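What follows is a single chain, given as structure tokens, in the form predicted alone.
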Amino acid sequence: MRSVKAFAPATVANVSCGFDILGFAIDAMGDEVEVRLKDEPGLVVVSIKGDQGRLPYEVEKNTCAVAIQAMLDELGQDVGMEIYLKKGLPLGSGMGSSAASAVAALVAANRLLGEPFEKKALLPFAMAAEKVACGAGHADNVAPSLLGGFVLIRDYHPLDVIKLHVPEGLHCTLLHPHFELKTSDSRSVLRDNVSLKHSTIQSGNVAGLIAGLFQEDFELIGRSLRDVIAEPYRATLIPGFYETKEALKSAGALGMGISGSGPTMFALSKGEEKSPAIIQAAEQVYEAIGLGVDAYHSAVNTRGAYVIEEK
């Protein structure tokens, strides 16, 4: 085997009430990375497609290379590898774009080396890449992209990641307005301190969401999609947010929130049949304010990242 290609799905981080501790994977959308062995030691990023020339080729800045290098350092190996990245996710979208690239690269490289690491053990290397991409090594995008489904990051020290139950029939609609919102800008508006009142409300919603997932109680899931910590500040950076939220609720969505740091928004629904009405409602809002919006509908991806091809 000299070459392996892998796919890693897009993700929704935070899931409203679960700031930095919850995320889930989206089916179909994602990034592809091919990793090829080369005779000379060291990593090289050979090709990047779908990024409009914006992503770095430098090994120390590219998330694919950073993730693989972290894995090789842990193994104590200096293997030569070429990296070919095909972006399927828009940059700065709030869909876990940098995470998907890093995860796909790791899954491919790990298989190429004979899988010295179990899938879950790749997480710290993906988090190292996230730190380079956005300044913080959070796992709420990389964990669901790698493992699939809904994921809870209970703690970071030590890392404690738990897969949650996904109710059958739970679907997601993603809405991506036509503008870019940098993660750094989205984080800059957040407050350093949280009141006891808001902490209590947020804790109740996190517990309610997790209980709703395991009990397959869709109404409870919807009631729990409430964020009083990040959304009130981040929503001001997304034109049409509150109008869209109201319209989607009327269209049958269980609830709506910001995907990651935005500007993409997500809406959960029971069954896919409500998706056309949800998408139409969002498109009407953005047409009224003169801004384009891309809409995607998907079941929750329970598989996570996987190998597409090896040769």
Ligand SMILES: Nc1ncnc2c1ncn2[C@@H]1O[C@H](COP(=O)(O)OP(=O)(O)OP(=O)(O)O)[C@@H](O)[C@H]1O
Second form
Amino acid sequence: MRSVKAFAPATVANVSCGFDILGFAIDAMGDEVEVRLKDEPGLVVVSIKGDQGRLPYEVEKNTCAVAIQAMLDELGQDVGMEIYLKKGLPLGSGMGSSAASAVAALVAANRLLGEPFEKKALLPFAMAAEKVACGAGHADNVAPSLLGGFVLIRDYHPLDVIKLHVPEGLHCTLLHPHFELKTSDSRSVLRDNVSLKHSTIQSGNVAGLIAGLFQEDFELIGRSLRDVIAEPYRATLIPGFYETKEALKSAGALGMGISGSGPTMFALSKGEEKSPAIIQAAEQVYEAIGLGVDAYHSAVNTRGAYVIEEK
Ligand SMILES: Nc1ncnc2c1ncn2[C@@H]1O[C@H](COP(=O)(O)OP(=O)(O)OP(=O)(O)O)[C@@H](O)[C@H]1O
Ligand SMILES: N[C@@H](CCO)C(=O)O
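Output block for the form predicted together with the named molecule, input the form predicted alone:
Next comes the full complex, and the chain you just saw is listed first.
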């Protein structure tokens, strides 16, 4: 039986100012998916490890299977495949857990089929899986997980995805307070309308962040991490958010924000030297609140998802 195993990295979506249009991949963690060809048609999720028994095996619900099925539908093929998922990411964390599963599954299945799609062309299938997982087919987790680096989704109709420059030495610290926030819930607190004033502030910061990346201007990157659209509503769902923001700035972060839909928070710094102080500052805030916090730090992953093994 032929099989391919692939890895897809965790991601930070939005990057504060880029709601649904910006994201980057990190090296620290990710999901692994093995896909095996089988004789009979149809997909089966055979095993899921690392999820404490919480993820669905139904092929209409598991993002690995939803993504592969979307790809097979596009090809008009009814190939039989078994799916083995190893979760490396916590669920409902804001680190692109549902996306990493979908992307790893697609990269493995695409290779098994002889790569009928180039990497970027897999995106719509991964977005179909995100729609099932959280009700919105946003691409700001799946695109960086697939392609690596910082990614801009300039438009969704039609999809226009652009890889951005990643300055050497840009470092990310992730702080995951011990509770879950479902993307669907933290999308439901957002408003449908944005004022002209806020639209101006937000677009200035998106442009500033992109200019900062290309110019390798770390200070500009830091001051562009401002979000007046989602953060004010979502911060209310994350105890200690504003205290953490203050503490991380004092600890030397260039800037910080909510990773994806939270509750994980990300901080950017120049080099990894500031990471221990950033982590300590967040731990102090959460100790006072009485919540545990997991910390990870990582360079920006520029490789994206890849095949680990094929047999
Ligand atoms: N293979 C999978 N891996 C992870 N989540 C999955 C998977 N398949 C289905 N899901 C569903 O997706 C939901 C998790 O998605 P959610 O968007 O809330 O978390 P997340 O991906 O960690 O967050 P974010 O998108 O903010 O980074 C859960 O309800 C879970 O049941
Ligand atoms: N852009 C999405 C990312 C979810 O991780 C959101 O903020 O809801």
